[in-house]
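Here we start with a single chain on its own, the form predicted alone, put down as structure tokens.
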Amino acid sequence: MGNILILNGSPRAPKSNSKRYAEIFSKSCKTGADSSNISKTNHAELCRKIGAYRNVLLVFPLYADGIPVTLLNFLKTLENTPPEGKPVISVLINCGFLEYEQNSVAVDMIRFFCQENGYPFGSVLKIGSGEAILDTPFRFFAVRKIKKLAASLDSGNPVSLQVTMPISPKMFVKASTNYWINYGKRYGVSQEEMNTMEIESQN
């Protein structure tokens, strides 16, 4: 057993981009981490395991300017039935934002969590255009940033960090606009289609 338990609080877990991100700190860990995706019916299991770590980082992806509801019911869970001891709780948060200061409400709300409830909060790595860096030229500027948080979770030493493109807003405006209209077209949507709410009745 490891040092650390990652903890993957995204909605699409097993094909999320949290997972890639979880994998890359895995393998930049000295003292060993273990991973569990967080999913409806295993809270009570994570709620016992997590006792016997001394970190917990929890993974996930900025939704509606907080943090998705996969996660949030699962701490519900954990406040109501807390392990013995008691793990530092970190976080690494993307989002699809070039600006990665779009997740310091959602980091805030892990904080106030870890406040409330008597857990040591720890590190924190804040990715920008979470969606994109990964498969582009600058992933090496995240793997640096998550190389470094792994870093701080094996010396016990808290850090608070944040990485993104280093593009402009229009830029990235752009590309990502290209991005989306490429996508469509895979499954034969136009992006006339694509810009009204008419794509949703379509599912």
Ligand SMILES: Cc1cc2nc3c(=O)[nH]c(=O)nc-3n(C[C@H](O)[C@H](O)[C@H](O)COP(=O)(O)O)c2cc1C
Contents of the next structure:
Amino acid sequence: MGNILILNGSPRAPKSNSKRYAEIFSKSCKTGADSSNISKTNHAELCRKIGAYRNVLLVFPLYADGIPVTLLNFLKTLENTPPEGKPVISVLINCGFLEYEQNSVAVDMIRFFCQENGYPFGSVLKIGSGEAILDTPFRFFAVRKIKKLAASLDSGNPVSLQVTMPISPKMFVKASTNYWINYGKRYGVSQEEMNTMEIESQN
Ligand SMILES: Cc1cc2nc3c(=O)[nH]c(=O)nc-3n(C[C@H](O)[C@H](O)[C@H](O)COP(=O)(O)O)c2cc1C
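The form predicted together with this ligand is what I want next, because the block you gave corresponds to the form predicted alone; please supply it.
All chains and molecules follow, beginning with the one already shown.
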């Protein structure tokens, strides 16, 4: 068993960017890490499990400027059924927008949860351009910060880190617009269709 339990709080955990970030983290940490996805049905199991670890790393995306409901519901269960031992809780969050600061409110939500429920709060890594950065030449910026995060959990010295792509907002908007237009084309959806609410009913 490792020193760290990684919990993936993305609603699309098996295919998520959070999964990719968690895998890089796992490979980088020296004291060993185990991983689980948070699902609707495994809250009780995870609440028991986390008591056996010194560190828990929550890896999740920013959703509507806050924490995704998958993670929120798990925290509600954890509040009602706490484990005996309380691990240090750290955060690796990624958001779609360029600015990593967008993640700050979600991080505060976790910090507040920790304060209210008696968990020591550990390290933070906020990633901006999280949907894109791993598939660009700037990948190494993110990997370098994830390695620093892993080293901080290994050593028990908390850090607060952030990373994003070193490009202008204008360039980011241009590149991401092209990305989504081409993505739509692959599935036979035009830009005009993507600009309407009807896109929601196509799933
Ligand atoms: C429903 C929804 C809401 C989102 N809200 C935000 C947001 O408020 N700000 C932001 O920067 N990105 C937002 N995003 C983008 C995600 O944070 C981004 O795509 C992230 O990489 C998803 O990570 P995951 O694959 O681990 O779930 C949102 C995505 C979805 C699907």
